[in-house]
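Shown next as structure tokens: one chain only, the form predicted alone.
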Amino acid sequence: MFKNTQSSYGLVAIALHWLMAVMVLGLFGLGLYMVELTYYDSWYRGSMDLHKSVGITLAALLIFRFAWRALGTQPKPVAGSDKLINAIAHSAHLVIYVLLLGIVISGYLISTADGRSIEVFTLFNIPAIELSVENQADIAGKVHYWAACSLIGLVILHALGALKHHFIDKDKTLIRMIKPLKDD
């Protein structure tokens, strides 16, 4: 029930998927909101602190997700699905992971460009690395923004693909990411 099987995702993978999806969408929305704020806006500092803290939490979940995926079984594509579509979907998942990595690394580089650590929910600090490059915050900021926009575009395609599986193909691709299914 907690672990993946050959035919379904387990509760851990399902929880990680949906929790990270909500976090990514929330961080994207908050990021778009933040760039419109000026230094004198009342929520300027608080929104950045929240964005950084949730971003670090997302990074930790991403690392855990990589470990969980590497150590566990991955469900096979549903029976009768097109091999080319499966290959495209697999590639899209890999690109999603690469974009997520790029986003969290660039976010870290933006936040620590001035040498200060990142305070996470006032509980602990993530230290800055000693290495810094000229215009680090600006370069990392561009990478962060474009990777986030690309990720959201891919997430929309991912969601549309899941809906296609459910409503047009009428297979269990979406259902098995909502609840664990019994092995056939």
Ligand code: HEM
The other form holds:
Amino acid sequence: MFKNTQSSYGLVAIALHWLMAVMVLGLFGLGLYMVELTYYDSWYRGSMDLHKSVGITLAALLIFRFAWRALGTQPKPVAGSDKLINAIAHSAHLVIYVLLLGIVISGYLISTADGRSIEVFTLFNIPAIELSVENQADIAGKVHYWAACSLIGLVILHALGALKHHFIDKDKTLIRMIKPLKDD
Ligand code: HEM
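The form predicted together with this ligand, contrasted with the form predicted alone above:
In what comes next, the whole complex appears, and the chain from above leads the way.
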């Protein structure tokens, strides 16, 4: 039930998928909103602190997700699905993971460029690493923005693919990412 099987995702992978999907979409919206604020807006600091804290939580979940994926089984594509489409979907998943990693690393590098640590929900601090890179915040900021836009573009295609599986191919690809299925 908790672990993946050859034919279905388990509860842990399903919970991680949807929790992180909500966080990614929320962080993207919050990110676009907060860069429009000025220093004098009441939400200026609060929105950045929230973005950073949720971003660090996402990074922790990402590391856990990599470990969970590496240690467990990956469900095989549903029977009868096209081999080329499966290969494209598999590559898209890998690119999504690489972009997520790039986004959290560049986010960390923006926030810590001035040597300040990151306060996570006022509970603890993640220290800065001194890299002495000139324009660190600018470079990391560009990477962060473009990787986030690419991720959202890819996620839209990914979601359309999942909906095609469900409504056109009428197979179990989407259902098995919503609830664990019994082995056929
Ligand atoms: C920010 C949003 C999202 C992200 C970052 C994301 C990421 C991912 C990743 C990385 C995987 C591969 C899981 C693995 O095997 O390790 C995956 C699988 C999957 N996702 Fe998403 N996803 C998002 C949103 C969605 C949405 C909105 C839908 C549905 C409309 C969806 C449907 C699925 C399905 C059905 C699978 C399983 C595909 C299969 O069995 O091959 N995802 N997702």
